[in-house]
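One chain comes next, on its own, written out as structure tokens in the form predicted alone.
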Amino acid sequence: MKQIVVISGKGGTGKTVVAGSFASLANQKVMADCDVDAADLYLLLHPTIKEKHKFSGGKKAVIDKDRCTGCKKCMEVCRFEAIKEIRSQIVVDAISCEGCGVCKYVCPEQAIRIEEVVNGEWYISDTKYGPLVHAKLGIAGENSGKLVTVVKQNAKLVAEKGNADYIIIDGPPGIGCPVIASIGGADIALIVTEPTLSGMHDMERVIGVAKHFGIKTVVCINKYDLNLKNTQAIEEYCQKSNIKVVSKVPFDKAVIEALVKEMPVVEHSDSSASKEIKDLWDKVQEELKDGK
């Protein structure tokens, strides 16, 4: 079983377009949407939820109003300014609270407790393409990296149970904790970039993250023909970094039309982008056979 993670240095490069097309092209696979802060793979795959689970990624302080005497010692030590006095009552701002527990430690009345909070959900769903494990992090929810790990672990369990050949992971953009959690244990990372200055800069950063963790990395330049000069610069950088550019997908209005219809572009039409993405899938499989 091989894990393929599709990532990007920045948002909007077409990462989910590629991951959704791979879901359509691959046989015997499980999909995992690890972009838990802004999950959108479900828009293309139309899942039917079979299992729903709560996710607790942090802790918050809770004040027992019956015990609280209003001494304000908790307010004095809270470095996050999460404890405030409103209408003569001491209350906790759940958004600002980091659950560090200092307030509980200093409270002379033992009126404060630290509780786990539910700040997201994760799901196991069925789609016409196969199982999908995905999640939704609550507004201002923390520990998205931890939720990504939960999604990946359960995708692996589903894949092992169904004897799947692939786990196709739609990873998050950027280089933060969720990205690190997404690429951990992957057999190959496909970086989808675009020929813009921000796309080039952020691609370099995420390549550095993948290299640090020893993940085999290949690059796809999406909408490459919008700026051929920048495309050439990306190719030159990748060549110096010993990274293969395995695909250059042209700008294609068929992609937009497919997104409007909420379907993978490879199913929408046999357009130039569809043909290139199909070829990209073949090349990714070849890279997996070659190993690291």
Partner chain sequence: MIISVASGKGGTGKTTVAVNLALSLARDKPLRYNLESLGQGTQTYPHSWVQFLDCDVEEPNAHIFLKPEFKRTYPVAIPIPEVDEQKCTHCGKCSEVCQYNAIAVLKDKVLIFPELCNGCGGCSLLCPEGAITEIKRTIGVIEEGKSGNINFSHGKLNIGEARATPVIRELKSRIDSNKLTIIDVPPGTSCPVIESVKGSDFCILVTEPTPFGLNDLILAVEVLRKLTIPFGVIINRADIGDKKVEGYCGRQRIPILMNIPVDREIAVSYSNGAPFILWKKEWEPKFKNLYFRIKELISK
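Taking the form predicted alone as the starting point, write out the structure of the form predicted together with the partner chain.
Below you will find a single chain and nothing else.
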């Protein structure tokens, strides 16, 4: 079983468009949406939820106001400015609290307890393309990296049970904890970039992360014809860094049309982008056979 993770650095370069098309093109696979902050893959795959689970990603301090004497020791030790005095009452700002529990230990009145908070849900669903494991982080929730790990672990279990050949992971933007959690253990990272200076800058940083964790990386340049000079610069950079540019997808209105109809572009029409993405899937399979 091979894990393919689609990442980008910069947001909005086309990760979900590519991952959604792979859902349609690949046989025997499990899909995982690891962009738990802003999960969009379900919009293309139309899942029916089979299992729903609560996610607890963190802890929060709670002050028992009957016991609190207002000594403010907790406030002194909190490094996250999460304990405030509001109308002479000591309260926890749940959004700033990182659940470290130091306040609980220093409180002379034992007035503080640390509680697990439910701040998300994750699901195992059926789609016409096969199983999808996805999640929704609670509003202003935290620890999205941990939720990504839960999604991935369960995608793996589902894949093992169903003898799947691939796990296709739609990753988050950025380079921080949810990205690191998404790429861990992947057999290949497909970076979808665009020929803009921002896209290039962010691609270089996310290539650095993939390299740091020793993940084989290939690049796809989306909307490559928007700026041919930048496309060339990306190709040169990748060549120097020993990374293959496996595909160049042209700008194509059919991509937006398919998006508005909430379907993978490869099913919507046989347009130029659609053809190139089909070819990209073949390339990714070849790269997987190639190994490191």
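Computed from a predicted structure; not experimentally measured. Here the rigid core means the biggest group of C-alpha atoms that line up within 1.5 Å when the two forms are laid on top of each other. Positions refer to the first chain, counted from 1.
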| item | value |
| --- | --- |
| Asn230/Ala273 same rigid segment between these two forms | yes |
| Rigid hinge motion between these two forms - rotation in whole degrees | 12 |
| Core-fitted comparison between these two forms - CA shift at Glu76, Å | 4.0 |
